Amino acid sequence: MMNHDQPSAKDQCGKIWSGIQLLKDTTENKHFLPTGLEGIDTLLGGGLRQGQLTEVTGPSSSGKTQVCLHSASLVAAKNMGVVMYLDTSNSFSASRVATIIDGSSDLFELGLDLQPKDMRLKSVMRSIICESVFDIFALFEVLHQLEVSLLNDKVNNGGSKMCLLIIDSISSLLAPIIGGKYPQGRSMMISVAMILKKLADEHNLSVLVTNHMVSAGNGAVKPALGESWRAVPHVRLVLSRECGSNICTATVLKHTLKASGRTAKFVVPS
């Protein structure tokens, strides 16, 4: 019997993989990117695993776009890499990165507590490349640049390479494209996910991205884009708020380490 929390032997960009290259893959290649809710890094065992692509989800106001701020936030203030974010509606905020850096309990470590405020930011942005990208169009023209940039090694900040790729929203940008009107939407929707898949693999990056939920019948909900794109993400994590509440909980709907079904809580700061 396969069992469903350990690596596939085939990825879904079809790259086969021997038991050394998996091995190898596992203890030597891959480092986790913290979102700095720690929570969340410790259900995923460390953060964000670079070289796989990231799945959160959850109905509106759950956390999902904070998640990604402070990812990028905590990415960037700790220099890890260059962070490029891709915002579907127009969810990123210079003021909230703030407000995240200026919170953290990591700030003495990071040597930012002895920086006025005005250049603690500019110097967590200098490492954020965010754009706006509306439809799936404008994606591929964006994803394909970012690849050339990487291949010719252009996407740096002062020698830092960039480490971690977030879309807040991807649902807002595919589900359109696999209603109806296009009749190529779902091999659209595989290409994007092909796309990303090679770019974590080939240049070690961490892919966040961000899911709605749709109705699953009978009062139930489930994550949007269908079975086609369920098998897309190497991690999914499903969100929840508390009602009133600055406390989420998180659930892990598929890993490839750990179990599904293992929970944790954690705060977004108001």
Second form
Amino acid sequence: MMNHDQPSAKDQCGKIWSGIQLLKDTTENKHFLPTGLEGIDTLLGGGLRQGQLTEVTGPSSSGKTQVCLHSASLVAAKNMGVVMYLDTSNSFSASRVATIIDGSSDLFELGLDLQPKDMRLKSVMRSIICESVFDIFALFEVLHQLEVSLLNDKVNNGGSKMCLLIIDSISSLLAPIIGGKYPQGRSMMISVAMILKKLADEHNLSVLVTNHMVSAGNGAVKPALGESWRAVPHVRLVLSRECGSNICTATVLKHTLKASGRTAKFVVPS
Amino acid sequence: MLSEEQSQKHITTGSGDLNNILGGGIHCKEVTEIGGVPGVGKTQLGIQLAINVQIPVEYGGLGGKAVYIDTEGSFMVERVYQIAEGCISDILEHFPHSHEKSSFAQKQLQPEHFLADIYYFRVCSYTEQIAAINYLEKFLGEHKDVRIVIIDSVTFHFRQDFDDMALRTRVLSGLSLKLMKIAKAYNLAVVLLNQVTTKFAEGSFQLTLALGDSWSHSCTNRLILYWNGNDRYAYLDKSPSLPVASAPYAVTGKGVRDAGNSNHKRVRVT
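Any chance you could show the form predicted in complex with its partner chain after that form predicted alone?
Let's see the whole complex now, leading with the same chain.
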């Protein structure tokens, strides 16, 4: 007896791609979204890649939030698409976005600085959706709603679709539940990881998350979230900043296309 | 969002130089951590902020109330009275044409009123501290005019008697997320005072804020108070929109003021 309500096996397993289709999709659709910080963009091979999950980790005050703010500002200002910014530490500030855009040399080159400042800022802010998230369940809720909106094609700003999802920082949301004897925390972390990768792949998003550092014994530090998280992001960068300066150093921990271990310096303009 | 930010008032610290590096003062909707060695003035600054938040709107302040959660018992009421008197005398000095302001506002400028608008909680263990913060949300729902919550000091009860470090990390990160949520939801400033500890790193002992690396990510801004010879300095260590900077300040009989005249400064006692 054929049960017509159940989808056939062919529908359920998703589209099967040939190598040529994949290459075509990569060259046409999987663009690099620039962060606007030269050193970082060089290390990343152009910027944050669509379809990939990029992690930026580092000790406190090393520039992670600045990377997030710069990416959001530049992508919105260049009209590349809608940005969703999930903020866990009340660090997103519209005035900082304004300062970044006003100081950006990229826009000057593209002639986009000819608009009056407040109009430019308004159009940029319309492309950035900022939400505060303070616990892991709220994050699941937001991601679920995002999934539904993207499927119904409701997330756009006058025609441009969402291209960048930033979570600053995902480790603060996961810290209260991981560790200890109970495995639920780690399984929730892996659930979040899978949802983020699915969103990145199905809707051509670039996902940027920030992580913090924990001690690794003998005074050394390592990225938080443990061994299970290590395999999750496609690209991992470690930042550091010398006390009192605004020159930060980024090191590649993991990259799908390039060698690890390369470093670059970048300046956070004030 | 930008217009909301621009109309956001800041809570003055009492010292103009300090206000400048903080971008006008302590920001509402953000969690600011203030750390330093014993004796440098953290509690003084905490008390000063509890008074300054109450400066009436007619005189350029927020006209709000304060919640002071004391874990160490360092809240000396006589000193609070003294600081309130100092604040009032400065207001009247700054606004000499007081006959223009309503006489009601002037009558309200009594030290007793300032003391009455500080809600004081004394906690004696880490469980009480967690309970107090959980209760805070309900309390703030009933007292909507609170504009600052000060916790002095957030680390005290977590430094001793905690065997399970992983549990401590989980509890503290949960606490910090709750405080972030409260700051955003009730549009108030959260100020956390922290102690310092020594850390063995790179072959030498360094002074660093207590509670470890994971806690250092739990605030929006961080201010470190330190001694430079016989002068007190404040260093803005972490901020999403301001550059790192130092500024001197002084603790006088009237409270926290600019480090200009050295007549009334309280000297270092070591």
